[in-house]
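Next comes just one chain, in structure tokens: the form predicted on its own.
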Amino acid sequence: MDYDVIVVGGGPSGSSCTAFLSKAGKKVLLLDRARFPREKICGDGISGRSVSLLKELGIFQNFKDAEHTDMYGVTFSSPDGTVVPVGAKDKGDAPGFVCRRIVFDNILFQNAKKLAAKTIEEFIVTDLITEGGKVVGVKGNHKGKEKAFRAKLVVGADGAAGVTARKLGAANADGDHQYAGLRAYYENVDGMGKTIELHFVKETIPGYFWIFPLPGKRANVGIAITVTEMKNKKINLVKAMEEIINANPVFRPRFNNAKRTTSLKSWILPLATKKVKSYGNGYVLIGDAASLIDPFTGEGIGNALTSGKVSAQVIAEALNENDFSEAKLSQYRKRLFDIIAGEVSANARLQMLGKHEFLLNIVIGKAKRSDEIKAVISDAILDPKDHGRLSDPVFLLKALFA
């Protein structure tokens, strides 16, 4: 059976792309190697950009009815122990949320499954079918049986380590543009409120330690650091996290009564500062497969959902015009970065700032006394809108030394 589009991967990018295309009347085959609901290693933070797209997909209420924690702000701390809470008003719809990916992704996937022409779970894609320099389908294994499907377009939404980006030579393997992440779930962590927490501690520079609150006094706790710095400094992520929790004077008291309830799990986060070729004859790459993780916060869901929407718009046009060329599909990346480029550029500046302990101490110390700096940093986390000031060296100098 032939399809208009094959989407490989049912995470946020693949499910949103499938839903938008299906609503546009296109015949979509959605494939995923897992059976939903399934776990996904992540920090579980859901940004304001994600919320707006959930509303556009018509499933925001489904999400609100599911297990989650409202997020009304951000709490930072500097290497010298200065703690700065940056909060929004605790009323109305929260600007962000924390929701386990096993819950969040399943809501998105079930919506896409309802709309798609066909969905196959537990299908492991092993290769792409190409003809005349154009991607025309996929091969794979479903419960021991080899199968192949063809389509006018293929969407790679199977993540940083997925087969599509690797087969197309587009995988981000640059350690300067990757975070190595480690996380586990804990219960009974003290001092949590309605904010996510990003802490810049000596053990993870340039990176951070996070605590994201979940219902029932649970928390998603983890660390992230660039792969290059981890290798250069020979940092063992497990030991670094244990040292923060057990020895850091800011956090040790908060974990006195805490218990880790899951194993520690690691993964690689491909950052949007690395330009990969996310389109070509007969294909586009979206989400983590297109290396779209925010370089400051490590958050990828908002950009993944956005890439799903934008790719669906361009693909629908391509189908209507019967044009599946690289030139046509290049519009996908251009339109996507028209939306996210300012945010990526500004947050890359913040990431660079995070490489210098003394600058972090100065800026977070300033933020403790400056509502303006608080607002700028908060926007980078909760609901990015205007990043002009973060792209302005004059503002950054003023923030540091005024």
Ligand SMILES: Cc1cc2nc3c(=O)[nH]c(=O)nc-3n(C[C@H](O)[C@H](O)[C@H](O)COP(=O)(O)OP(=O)(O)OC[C@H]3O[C@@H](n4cnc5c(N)ncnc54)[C@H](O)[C@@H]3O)c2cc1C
Given for the second form:
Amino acid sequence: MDYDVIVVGGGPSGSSCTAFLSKAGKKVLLLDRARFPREKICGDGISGRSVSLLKELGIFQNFKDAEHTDMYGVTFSSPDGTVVPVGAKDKGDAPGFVCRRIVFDNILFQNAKKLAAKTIEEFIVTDLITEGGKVVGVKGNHKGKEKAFRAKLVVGADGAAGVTARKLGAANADGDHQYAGLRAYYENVDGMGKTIELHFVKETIPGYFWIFPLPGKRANVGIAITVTEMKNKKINLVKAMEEIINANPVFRPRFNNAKRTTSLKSWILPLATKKVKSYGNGYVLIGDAASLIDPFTGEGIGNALTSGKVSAQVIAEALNENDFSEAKLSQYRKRLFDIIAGEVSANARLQMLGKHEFLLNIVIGKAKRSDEIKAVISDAILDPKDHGRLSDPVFLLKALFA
Ligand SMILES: Cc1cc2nc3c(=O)[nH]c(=O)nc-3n(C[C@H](O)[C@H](O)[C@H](O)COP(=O)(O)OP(=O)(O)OC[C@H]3O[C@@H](n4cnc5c(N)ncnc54)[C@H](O)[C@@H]3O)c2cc1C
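Right, the form predicted on its own is done; let's see the coordinates for the form predicted together with the named molecule.
Below is the entire complex, every chain and molecule, led by the chain shown above.
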């Protein structure tokens, strides 16, 4: 064996897994097809869950020193144009941030690279090596040369369209459980404050339109909708976004002086409501490769970092016990879902609510008048630890109709 573990992909999930495993004394080979710093199509919203993982990795200060904005709450609007800012306090530690992924991912990746036994950028993994029903390595291409590496375990952290989940028959290809997202950067957007903005506008129901502020009146602007609804309703994402910015009465005035500074780019968000088999003999899948994105907010970075940490713990145990079996590695998925299952099911309820224009109008109208509802929604977006009340159907019914 060349290495204890090969990690395919150096995004948030792969960098987190590499760092935790290397700190545990394991010999990791980290491979990524890109050369960092690299772009990633994303809203660039960083939540409380991500912050605690950055602290554990010891790189929170590197992030604080880098270009970002502090975010203290969320602003919503309903299809009827009711706008509700939630969590407007702006003192103390910010619960969330916006940071361009070209900056954010590079901090994580350089930390992982420093700790890993070896890192190879511009290495495109093309296939897995399997022997006797067990994954034992990867094949790929580095600057035109074919290469293969072997390890006791392989971690698939190669994102939503990665090769590892596809080769293992575990890729999420279910349009009901995937968002299609489109985003671009703008400058001179008016009316932004210290909140991220999620808007449920007619043009994207049952999806949403976001404006995430960046320093200097710049913003990450985008839309997301489930692939099935996009196909069924024949929604063209580019046209829908242009319509919101150029014609929607709430947003047109805010984009009067704005200029798009990058092209519109789209990508897939595999949602955690789809159960995929993220472990087997000799491998685990983490992050987007394991379909872990929050079904309401579209947030995937926090769960990607968490899956990196939990997988590293189980893999370190597997290496110590010399047991790389499916049974042993199944503990990774169990332990991960012990942490995230509550919020996934709570936010799946919110996602269902978002499919109905009249319900959105009711709830967001009520939120405007109720501090309790504001607090619950704010928790769901910024601090996904406490989902007690959101998981409680009685609370939801009362919130909706009382
Ligand atoms: C439009 C959009 C908006 C989003 N907005 C947000 C948001 O605001 N907040 C949030 O938290 N999440 C958001 N997400 C989700 C978030 O981007 C992902 O959940 C997150 O990037 C997952 O991290 P990851 O490490 O699993 O995968 P990735 O970040 O995709 O990293 C995968 C890595 O694998 C590498 N790779 C791929 N294939 C290969 C190969 N064959 N060989 C070698 N390397 C390979 C890639 O180069 C990449 O570096 C959004 C996603 C989209 C599409």
